[in-house]
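A lone chain, given as structure tokens: the form predicted alone.
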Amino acid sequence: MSFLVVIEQRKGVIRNSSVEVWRNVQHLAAISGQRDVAGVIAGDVDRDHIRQRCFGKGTIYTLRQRGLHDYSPQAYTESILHIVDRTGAESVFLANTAMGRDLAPRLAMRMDASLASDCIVGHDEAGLLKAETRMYAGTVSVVIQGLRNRTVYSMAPGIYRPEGPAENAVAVVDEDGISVSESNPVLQKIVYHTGRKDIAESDIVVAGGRGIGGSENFALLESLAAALDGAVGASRSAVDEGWRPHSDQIGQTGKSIAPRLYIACGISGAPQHLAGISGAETVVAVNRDREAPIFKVADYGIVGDIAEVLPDLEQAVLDLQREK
């Protein structure tokens, strides 16, 4: 059983979703005695800077073919099956985002193979691959073993966290003998800019519910996320209520997070809001209504208005900044 890890990467920079899969794909191949790991990634990326981010042992190869700088659907697909046949592949593994579960399907076809969807990984007591996911906003677990000889994996953000360096380096291949189809090239790329850092890529996120009162309450927490080095973020409530771009949604119609660092202020803590918070290490819950189910889930609870009790958090953590 071969492994190959599609790593994303948005203008040279790989993912730390990416990052975090590659690292766990490591330790499943560990697991399962295989010596290498191949990896894939479509696009112009400096050889030092993979290195850094993707260590370990085996093989990453580089497309840096013109038409893969940006995603685009049947190029990604048809070079990195390409890939798929010369490793050998039988599990394919990508970070569940917006691009892998595009692609992941694309590609358990092509390839006749079982497909996981937002899934965790791991070994069964034969030590053969397994799959569990969450359905209906996480109320039900569910295990999934491939049906086919190969499967495709679109994993969970958050289950295995990246750790330093390591001494071994992984080698580095530019695999130029692909030619790109271009009869489905990308024709235009619109970028929603904003100063804003990726809440899916953030170790820290504040975020905001209908609780907060209104959208310019969310300047406290802005206040709060700046301080922190952090994101942003919101429930459904406070987006559809028009208080902040679906772009900062969490949650099962949003964007599944994986912080070291979750704070949720005026959110009551809906079902489809907490699957998409399962992977945060440390959840801290701000609301004045002490029978919020947020506080069920969270680590820390603060009962009180946002108004009093951010501001403090704010003070507090600029205190420690100084003496530091």
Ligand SMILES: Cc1cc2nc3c(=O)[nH]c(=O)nc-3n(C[C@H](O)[C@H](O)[C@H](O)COP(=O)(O)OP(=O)(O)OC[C@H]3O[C@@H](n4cnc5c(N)ncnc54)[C@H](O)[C@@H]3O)c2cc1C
Contents of the next structure:
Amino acid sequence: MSFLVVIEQRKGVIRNSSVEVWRNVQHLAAISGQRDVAGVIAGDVDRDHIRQRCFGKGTIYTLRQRGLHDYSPQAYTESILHIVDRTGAESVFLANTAMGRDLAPRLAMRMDASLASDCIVGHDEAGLLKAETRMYAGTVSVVIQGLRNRTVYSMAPGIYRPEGPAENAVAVVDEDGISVSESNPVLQKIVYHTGRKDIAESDIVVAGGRGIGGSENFALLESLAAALDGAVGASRSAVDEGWRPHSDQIGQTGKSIAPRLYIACGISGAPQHLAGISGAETVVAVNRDREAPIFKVADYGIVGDIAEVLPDLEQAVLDLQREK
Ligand SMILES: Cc1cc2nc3c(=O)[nH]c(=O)nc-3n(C[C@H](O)[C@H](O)[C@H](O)COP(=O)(O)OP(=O)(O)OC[C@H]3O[C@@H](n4cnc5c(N)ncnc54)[C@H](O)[C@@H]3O)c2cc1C
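Given the form predicted alone, state the structure of the form predicted in complex with this ligand.
Following is the full complex, with the preceding chain placed first.
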């Protein structure tokens, strides 16, 4: 039995969510006595960068062919299936990102495999893999064990955090013998430069909800986030109001995030919102209603108006930085 991790890159940089998956699979492999771990990266990623980001046992295959630098459903599916065949992988793991959500079912169907989506992967007493996934806005937890011999897992972020450098650099093998189908190529890629940090990749996220009161008041959050070198996110209500784009939305129908610090401002803490922050390490809530449900999940709570609390918080951050 062997494990294969599909590692995602953007502009040649391996995504944090994929490093988490790689580390988690290394851990699972060690625990289950599993020996073979392989990875595959589609796109032109520097070898040293791969070795700096991915440690442990195994070989990472790189697919540098033209047509694979940007995600293309058909080309990625076909070329990754070659690596599945080559490694004999029975368990394939991806991060549950936009790409992972699209690619995982395609791979599962072509591999005739079971699919576990947005899950946390562990193992039972016999060492068999099991996947836990949340349903109904995180209120029900379901444990899945694949009925088929092969399973594709798209893993929720925030399960296993990348740590500092470790030993055992992986082997990197260029797999250039695979021809990539050009039958459905990406013709044009339009990138909107928002200048904003991606909330799913940021260590610190400051998010605002309906309690912010208007798009102009998000300047308070932008300013605090800039002081903390973090990103700004939003609840669905703030997005529905048109104050923020959907790409900033956190929660069941938005992004799942796993920052080290999450600051929820004027957000009540509905289950659909909390479904997106279960991986957050430390949660701080700012809300003027001391009964707001967000305080039940917060590590630190500040009862107060965002207009007063946020400038004070920012000043405190700046003072601390000056003292250093
Ligand atoms: C199928 C489905 C999917 C959904 N998916 C998502 C999702 O992905 N993400 C998501 O976020 N929601 C989602 N929702 C919506 C969710 O149920 C809530 O309606 C939403 O999260 C509420 O957003 P909010 O906390 O910003 O607003 P509210 O619930 O209106 O809360 C606003 C909060 O701000 C506080 N406040 C007001 N003024 C101030 C002030 N001046 N200073 C400090 N605090 C103040 C209030 O006390 C209140 O607690 C979904 C709902 C459904 C049915």
